[in-house]
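Only one chain is included here, represented as structure tokens and corresponding to the form predicted in complex with the partner chain.
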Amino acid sequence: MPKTSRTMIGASLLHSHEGKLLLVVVALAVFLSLATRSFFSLQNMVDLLTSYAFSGMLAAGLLVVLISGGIDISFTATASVAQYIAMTVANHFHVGWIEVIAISAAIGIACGLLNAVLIGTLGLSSIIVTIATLNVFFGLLMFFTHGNEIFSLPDWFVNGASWVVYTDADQTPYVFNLQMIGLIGAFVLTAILLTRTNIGRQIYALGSNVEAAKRVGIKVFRLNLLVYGYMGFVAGMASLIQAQDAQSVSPNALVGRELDVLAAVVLGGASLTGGVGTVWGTILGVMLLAFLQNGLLLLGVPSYWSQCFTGAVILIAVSALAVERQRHRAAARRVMA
């Protein structure tokens, strides 16, 4: 019996991980909109986009690494180093946006390339190498800065750039800010890289089967340079966005958040074994955690319990994913037999 396109869409929505996640996120958003007055307001959405821009950007970068079959733990340290050096330069020399962006991009890429070189040459797995480099980057940063925060940033940086797009009846301006540009930019760039370029296909191939990727002529080491370099670049950019939002730079503010970002990407359906993951899924994963944490706050749940709920959701989601994959495998075995 021929299926109509409507049921096909419905079926694929329920069968793909992204589809299920979308339903969960929409259900959560509808519930929060009905249960709280402020969730579904423009102001809350602007605040959410601004405050989750940093994690969201990093999630986009980490997605690429996970698809390639690797993992990066060091990106928070990379971001800390990049923003500290960039802001120190900005405070002491006459520089502007372009220089600051170039500096933090260069530092991020350099840290990423170092990771890729070490992973390629030492024979250690990516998680071990990046745990080690996390400690090296962070330890050196704290050693040289003595843990001192930078409280005063140049005026042009503090003011940032924002465009008022809408002013409501109470004369409250709603702005389109740098954080949103960064977040959208990171996701668009990652989507183009993964789905519109030959390199993206190679990254999926590498993560699916290293041996097969080598046999078809993919240069694994070069591709890893690009993957980890890209992660570093995104970390450098995200660090500027974060510094602009926080209006200060603290060398130990970011390290420790790496596992939260990992959780968001994995909720979005990316597999730790590589080859699987989409930008849409990652966006939904970040949204799920952001809505959940924001919603609990708005519902009046004491903030002390927010982390417990987040953990429970992560645990339930990864369990559901695993059960689903087991069922797929079992079905595949039946077909084979």
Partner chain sequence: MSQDLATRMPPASPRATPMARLRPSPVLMRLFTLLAVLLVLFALLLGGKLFNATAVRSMAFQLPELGVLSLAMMIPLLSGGLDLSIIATANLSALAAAYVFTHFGLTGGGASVFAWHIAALLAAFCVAGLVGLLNGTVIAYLGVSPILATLGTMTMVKGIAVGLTHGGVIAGFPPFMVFIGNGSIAGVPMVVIVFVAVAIPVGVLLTRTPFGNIVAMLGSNQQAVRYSGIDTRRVLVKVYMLSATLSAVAGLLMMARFNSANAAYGESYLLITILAAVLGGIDPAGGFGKVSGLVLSLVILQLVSTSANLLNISQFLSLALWGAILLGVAGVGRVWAWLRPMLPGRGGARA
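Now show me the form predicted on its own; what you just gave was the form predicted in complex with the partner chain.
Left out here are the partners and the other molecules; the chain alone remains.
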């Protein structure tokens, strides 16, 4: 590739939202590495990948919904229902991984399809519908389970799947585990859906302009079924990797994480009005939140200040993104004039 072409690509990357976000993530990582020795340790990086796998998988699913022009707030309740039912069946019947995965996927997809049907048939705002279903799903789960936790899980589930990839001088093993598999799989599958399929192009078109999408023959209702069904499927899969990591199931452990997931996707450049967003940007958004929250914890910052800093970063990032888009619109208007 000619030098001038590489320079142009580099300049384009730096001027993109993903490029700027990458610089922020790198700067934060460097600062935290200098401020605390343990931040950039191999063990801490492995722990971060494992502990943020659940949120990262949900962010991958939510990205698809936001690009389509919708929003889903009910995914944590969907994950809670799928997790509890799948683990209850696993404890009372002789089933294995295939059956548990199928149960979680089926429940997640069913909850997602219900959201799509309500949005499509009632003509209501997606945020109103999914806030309602969040409370319905969670309320029913708490009613039927009485809030009881599941502490005893099958041995095959507790053991999960892991491979030792490195052992340090102190004979401490570092493993590639089920959480990492789920996180990588969710982002790869989402990237393929959005960038390598005709459905992905239709999702971007739907989020950019619903009326234009209808005029070119896109079946909006069917596409919404796929989008919300995909979100439910990812939530079901994420619930399993979270249960395997926690080694227990609590019906109220997951609800309340919605804003962290939404923040990561928006930080990554996805627009709440639809049509904009990338997998790479979402990965960087998840990394930024993970580094920030973990770094503040290692520095001994009280939890309430951690929430304050996290909120401030989200506000600054979203404001910067809004200003950037206003500049692009102003530039486009000047060119047209």
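Residue numbers count along the first chain shown, from 1. Keep in mind it's a predicted model, so treat the numbers as computed, not measured. Here the rigid core means the biggest group of C-alpha atoms that line up within 1.5 Å when the two forms are laid on top of each other.
Aligning the rigid core leaves the CA of residue 303 displaced by 3.2 Å between these two forms.
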